[in-house]
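Here we start with a single chain on its own, the form predicted alone, put down as structure tokens.
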Amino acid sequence: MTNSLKSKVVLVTGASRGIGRACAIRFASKGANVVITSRNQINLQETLSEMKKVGNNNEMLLIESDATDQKKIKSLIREVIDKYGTIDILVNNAGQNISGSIEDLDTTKLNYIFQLNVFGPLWFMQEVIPIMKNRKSGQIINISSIAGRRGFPFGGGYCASKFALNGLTETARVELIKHNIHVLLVMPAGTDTHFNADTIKCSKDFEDRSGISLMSPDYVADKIIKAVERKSRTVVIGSKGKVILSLNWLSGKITDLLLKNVFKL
């Protein structure tokens, strides 16, 4: 397959960690030009550093930012225009859980949620759009969850952000169709990133309920990454999460009734 990422310029939010960090990895690794963005600097240069070992030669620039922010994501988009002049792939990929039942979920907690969650990527879709409509070409990639197709007990919160997400990444991929504006939604499963560790919790319940087996960052963004060279629509990653959607689909009715056991409710 021929390499149709080198030199390609990508911008990818949430890359101090996780997920967002092992793709910037694999995008320098494929001679991509990558703007990697965070709040986190420290964790960010430690994403540099591990792209640098892999990179071939090609652009890396850390952005220290907040994804909440819309004047900040205004300010980090100029400066990646003014040093490559455009923008060719958006990972989306900041994000954040939280847990608690329906009865305990804070709306202070899960307003900023949604402002990490669905607006965030909503401000950056709105702000690489009109570059990419300018030059006819460019990939949108939301990196969302299984959770964005089923709701699970005590993620009623998280559930409602991803599936907001969805909604937006489903819609922009119609209407970006004609100006050949390829949209990619993903939806992990469990990934072994700082995804329980950093879950703001309105009760208990969650913690008690993570040690579950989990998927590598790597393996996750090397299918995120298959999947953009592919310009795929959508893909699920993880074979248990491929398991809950499609038993979802085939009976609501008994996917509540697993989960019910699965959570000892």
Ligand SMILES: NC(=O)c1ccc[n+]([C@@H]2O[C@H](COP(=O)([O-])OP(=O)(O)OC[C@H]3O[C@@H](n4cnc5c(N)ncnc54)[C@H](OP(=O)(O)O)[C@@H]3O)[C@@H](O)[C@H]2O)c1
The other form holds:
Amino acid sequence: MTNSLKSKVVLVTGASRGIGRACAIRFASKGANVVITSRNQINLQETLSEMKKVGNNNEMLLIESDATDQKKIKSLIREVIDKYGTIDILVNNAGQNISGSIEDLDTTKLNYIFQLNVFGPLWFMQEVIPIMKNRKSGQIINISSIAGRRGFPFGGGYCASKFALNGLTETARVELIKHNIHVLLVMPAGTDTHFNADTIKCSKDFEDRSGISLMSPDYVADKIIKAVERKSRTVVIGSKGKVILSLNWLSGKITDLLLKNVFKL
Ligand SMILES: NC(=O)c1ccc[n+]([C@@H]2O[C@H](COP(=O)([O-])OP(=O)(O)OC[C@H]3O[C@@H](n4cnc5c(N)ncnc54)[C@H](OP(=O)(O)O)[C@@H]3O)[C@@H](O)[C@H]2O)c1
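If the structure you just shared is the form predicted alone, then what does the corresponding form predicted together with this ligand look like?
What follows is the whole complex; the chain from before opens it.
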């Protein structure tokens, strides 16, 4: 396969650690000019030095920003355009988990999660779509989750945000076909990052009872980069995730019972 990513301008949100960092490093190793963003400057610097180790004089840019702030997103995009003149690939990766039973979900906290997991990616898409339409090319990669296709016990708030992101992503894909803008929906299963530790908890005594084994962020990033290169529509990452979504497609009722048992309800 030819290296379709060489010299592309790639913007990765939530690149200070986890899946976003692993993706940014892979894009850099493919010769892309990678722009990384999130709130934590120190962690972003670590990502930047990892990218420089694998890059080949490709240009990197670090921009500290908050993906829940539309004004900051607009100025970030202006900064990228001032430096590179365009954005070829947007990876909407920044996101956070919220847990708790439906009964206990705190809607103020859930509102924040929607700002980050739904409105943030939407605002980023709204900024890059006109740029990509003008050039009649571009790629938008939205990092959702298997929780965007199937509801999980104690994950109702997070699932709702990722279902919303899936809806935006599938709609954008069809709206943008004629403009030659490719939209990829990524749905990973459990991955070993800070995601669980950073969970906003709404049920006091909640603990994850699923006992699911986790994938490495490097593994997930490899799958994402391959899907970007192949211009896939959707990628589900993780065999257990694939089994759950396939089972759910065949029988939602059996999946309900399975999850009831797995979560010891
Ligand atoms: N880990 C999993 O099991 C899993 C499974 C499926 C899908 N996902 C999805 O994968 C994506 C990446 O998650 P991860 O697992 O890599 O988690 P992570 O290690 O917690 O990383 C989350 C990233 O998002 C950034 N972020 C959080 N709040 C932000 C804000 N307000 N503004 C800007 N950036 C913000 C964080 O950086 P700063 O703190 O520096 O801002 C960090 O770089 C998320 O969308 C998540 O929903 C994760």
